[in-house]
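Just the one chain here, laid out as structure tokens, in the form predicted alone.
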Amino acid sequence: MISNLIKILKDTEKLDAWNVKVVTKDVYELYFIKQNLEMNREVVTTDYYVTLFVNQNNKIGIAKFKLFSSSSNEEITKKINEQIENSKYSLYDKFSLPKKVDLKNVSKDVSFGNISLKDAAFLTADALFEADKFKNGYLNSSEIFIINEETKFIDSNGNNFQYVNQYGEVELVATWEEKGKEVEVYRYVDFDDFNSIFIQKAAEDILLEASQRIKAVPLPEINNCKVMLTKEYVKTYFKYIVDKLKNDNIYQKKSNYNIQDILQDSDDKCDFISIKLNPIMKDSTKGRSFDDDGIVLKRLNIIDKGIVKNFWGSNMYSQYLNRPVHGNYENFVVSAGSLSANDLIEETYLEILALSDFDIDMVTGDFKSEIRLAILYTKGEKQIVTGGFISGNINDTFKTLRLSNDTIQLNNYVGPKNILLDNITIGKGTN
């Protein structure tokens, strides 16, 4: 179909430019209830994401739409003509499209690349169920997806890129029953490298969290207590900063950052933030060597020791701000800090293990989240707690931020495993 689609696009006189992203996914799926296999299947799909550019009264009209493998030539032609007409209602100031660039096609090197998707799926199930051996807790349901994904990008300027990626996704629900109480916990896990120990530990972690929730007591009233974020919440914290440096958000007034802005200075008692963006990263299922605009991506340093160095973002908005076009990234790396376990022995702090959510307001940096599970440390003694909330503003935490000296990888994030924050409000729950 792709050759027919390209020919039709080239023959359409009203078009000034276009690009097509073709995504082919071969997915082997397993669905378990407890450890009983309910369904297994292999699904292959190809989707075509088309973007049209049409000059409209000194503006650029843009239309985006999706086609399927089953689309006939007549359906394609009709859809293109409809979208050319629709582009009149989506007008933008003019900007330049990416020029032709030579880019070597890339395939990620993954450990299950030499075995079938089916075998990788059942090996993943075996690793999960190695952890499912507790008396009071069990994996209630498991869904496993092992994916081979090929992405092609073709545009009217002659660019023709290709990237091949393989990765796995697992969705788990764990149940723990004890002392007349029952708790369920959901967890999503993804990986690009088959590692049975990693997968087994992910299942153990969700079962452990379920068991801890059963034992947790209501959060007591506490004052002058620091907050430690862990795992995904650390990633979300730094993703907020990364997104504040995206040209799209700056143009849309969601951020007011500028080059050489100082987030932390030499007088601050903190660990300094340094962040880099990577197109492709080992053990990450995200990212490609090019973005959806056809911009070839290179490593980019955006914050160095608390000072803003570069911006990133889409081709269009980068040009609107008269900034270099670096493209859209998904992988980011944060430098480790100096915080060690020994530094925490005499501290009183609340380690957050599970929140209802951790949504940060993109414009203000404000957040407020309910505590599902946490550990309260008081000079080495610990208590598992639940209930209450934490709230604050991310920007108010930079000056005293502490970053752990050990790191963790959470898919497209590599950086400190934990971060310690001041200036956070901790509210007592009603339970």
Contents of the next structure:
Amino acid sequence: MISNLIKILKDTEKLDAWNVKVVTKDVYELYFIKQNLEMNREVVTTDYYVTLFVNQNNKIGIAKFKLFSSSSNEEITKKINEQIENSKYSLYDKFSLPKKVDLKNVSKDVSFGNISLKDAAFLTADALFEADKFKNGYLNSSEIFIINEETKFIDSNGNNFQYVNQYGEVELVATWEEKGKEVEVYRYVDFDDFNSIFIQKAAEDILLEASQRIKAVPLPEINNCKVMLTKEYVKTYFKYIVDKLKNDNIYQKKSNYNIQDILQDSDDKCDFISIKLNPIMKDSTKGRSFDDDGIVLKRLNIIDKGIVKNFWGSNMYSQYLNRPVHGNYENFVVSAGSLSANDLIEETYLEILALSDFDIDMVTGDFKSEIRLAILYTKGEKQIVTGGFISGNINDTFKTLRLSNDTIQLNNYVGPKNILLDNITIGKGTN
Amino acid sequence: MNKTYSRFLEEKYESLVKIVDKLKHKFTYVSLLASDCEGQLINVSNKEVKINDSFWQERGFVVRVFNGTLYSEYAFDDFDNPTSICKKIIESVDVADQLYKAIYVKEAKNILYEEEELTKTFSKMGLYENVSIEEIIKTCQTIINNSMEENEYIISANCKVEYVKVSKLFISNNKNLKQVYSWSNAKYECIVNRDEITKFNFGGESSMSLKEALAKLKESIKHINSDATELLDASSVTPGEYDCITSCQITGLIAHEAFGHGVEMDMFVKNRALGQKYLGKSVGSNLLTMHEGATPINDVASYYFDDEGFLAQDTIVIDKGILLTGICDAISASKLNIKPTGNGRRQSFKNKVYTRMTNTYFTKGVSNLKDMIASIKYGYLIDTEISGMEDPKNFGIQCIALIGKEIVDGKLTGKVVSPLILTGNVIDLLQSVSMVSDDFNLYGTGTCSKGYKEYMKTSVGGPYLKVKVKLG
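Okay, that's the form predicted alone, but what's the structure of the form predicted in complex with its partner chain?
Complete assembly follows, chain above in first position.
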């Protein structure tokens, strides 16, 4: 299919340039209720994502479309011709396409190299269930996905890159029953290396969280209390900042950040934010050495001690903003701060362990979330709580932000494990 | 996009029948679902036009087999010949060796679901009207230009128009079904700015007909823009319990999150839904009746048969406040010893079937919206869904809405609060419904997930409801 597609693209006279991303995936999946295997599945597919560039009277017409493994030559030709026609509506000011780069094909060590995806899926299941030994709690349902993914990028300038990735994803639901009460906790875990201890620990963590949630009482009314975000919520917090520095969002006015903008003044009493983008990172399933535009990615410092240093984003929008083209990244690294456990002993704060959801408005920075599980610390005393909500605006939290001195890796994020926020409204629990 | 059933599926038909026939020799049950969905997403903003394939475009096959105890599936997007793909399927689904070696994993003892014999071809493409890309772009550009001329605060606006034609073929031991249908979305979003304040608002319409979706969107633009301007002066709501009126969209969101997810019966199998314990009991005001199904209404989730080959239906979930039943896929139904309701759906051929919603809505009542507003001393009219999250295990509800329009002494004051979070207990909320309007609207512009994955087109809706609700 790919050789036919390339030949047809090369033979199409009206095209000025093109690129093709080919994603071949093999996924082995297991679905469990408790420890019983309910279904096994395998998904074997190849998708072809094509971008055409057509010169249209001093503008570039762009068309993007998808082809399938089963697309015939007749269908490919028809689709290309239709898309060339469509490109006259999708006109952009001229910009340069990536030149040919000799990129050594970088692939991670193949994580499940010696075992089949099917075997790796079963070993993952056994590692999960190794942790499933509590009297009052159990893994109610588990879904396991073991993935081999090959990505190729080929363009009309002669670039031809390839990246192979293997990783696993697990969806877990843990139930805990105690004194006539029953609660459940949901978690999605990903890993790029088959490590039975890591997988077992992930299952154990969710079960322990369920055991905590059952003890929770409704969140009481509290005033002037700091909020500690943990794990995934810390990642979401920093992802908002990372996305604000994406040229695509700035061009579309979803962000108004400028170079050297100061998020935190030097005299602010806070830990300063420093963020780097890193194309390939150990234990991240999102690593890649090139982006969908064919831009070869390098490490990039975007915020240094609270000051904006660089922007990232697509080739086209970066050029429109007259900014250097750095490309699209998935991995980001946030520097640790100074907040230690000792600093918190005398502090009153609400440690958030589980929210119903944590959506941050990309434009305004507003967020509101219901608390599913939290711990209220009052000068060393702790109370497990549920219900109520937190709300605020991310931008109002920078100047008093505290970052933990210990770090964590959550797939494509490496950074502080916890962050302590001020200026957050906490609503009382009701259930 | 033509109105006919997929040529690709027609061409593959004989080979696909051969695959099923060959596998029947090896397995107790075999089914094959073939999908060919084509569609486009046209995104027009004040700066650019993007024409992309729809997210929902797919082409491929998924085979399900049952070996007497275990259901297995193999999904693929191409094959050389029936013999070679059957060999791959047989190798892939065989896990005897792995089960033998496993320490903890046990094989579930599933039973085979029953299938009635049926051979039929269905089409709803009569409802689809073709509109040229040029016409769509022109309509969107007119909407955007007019909006930006009329409203000085709009700094950015865009329209997204999406249309999809779905062709599906289902072959199994007893069934041979074909269907073709379409759906369309037309959405609008604007960003407004005044001094340091930036806000956004959005809205959209859905239909099986693209022309209808575009026409409905045009009608709603003024309302979206004026709400966006009002949001520039929005304040935060003081947390507490209020008498409120939910818009048709928020009513639909409540139906979807509260008793849509709450009665997905694959959750009953896992003992993950509290709704199971409330069957036959009162869960809301006797003014409330809730339907779920692909057949009673034409919108984005109105198909003839589901992804397991079971005919779609109209399920009355709540009748006058009493929870009657849930919705169910075939495997879960076999475990619960009930009949499937035609709600076994996949995100694409690549994904597993789960029990999923289709069109979920409360039926309209007899009250007039003006009378409902007039009956409120202090409260809000809540509109525009941002998101919702189910909690079927605990009957908790979290719906986030963008706009709360203040009502004082029975009148809208023009003041708004934003955003706001509706919290509390599902049953308390539904029991508090005291008035149901005679309006009805359905919204199919969003997507539904199962947990945090498995995206699906669904529609939600209903009338305006007067409720008591906790707002944050």
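Positions refer to the first chain, counted from 1. Being a predicted model, the structure only gives us computed values, none of them experimental. The term rigid core refers to the maximal set of C-alpha atoms that superpose within 1.5 Å between the two forms.
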Practice problem: Answer yes if the Cα of Asn40 shifts by 2 angstroms or more between the two forms on a rigid-core superposition, and no otherwise. | Solution: yes
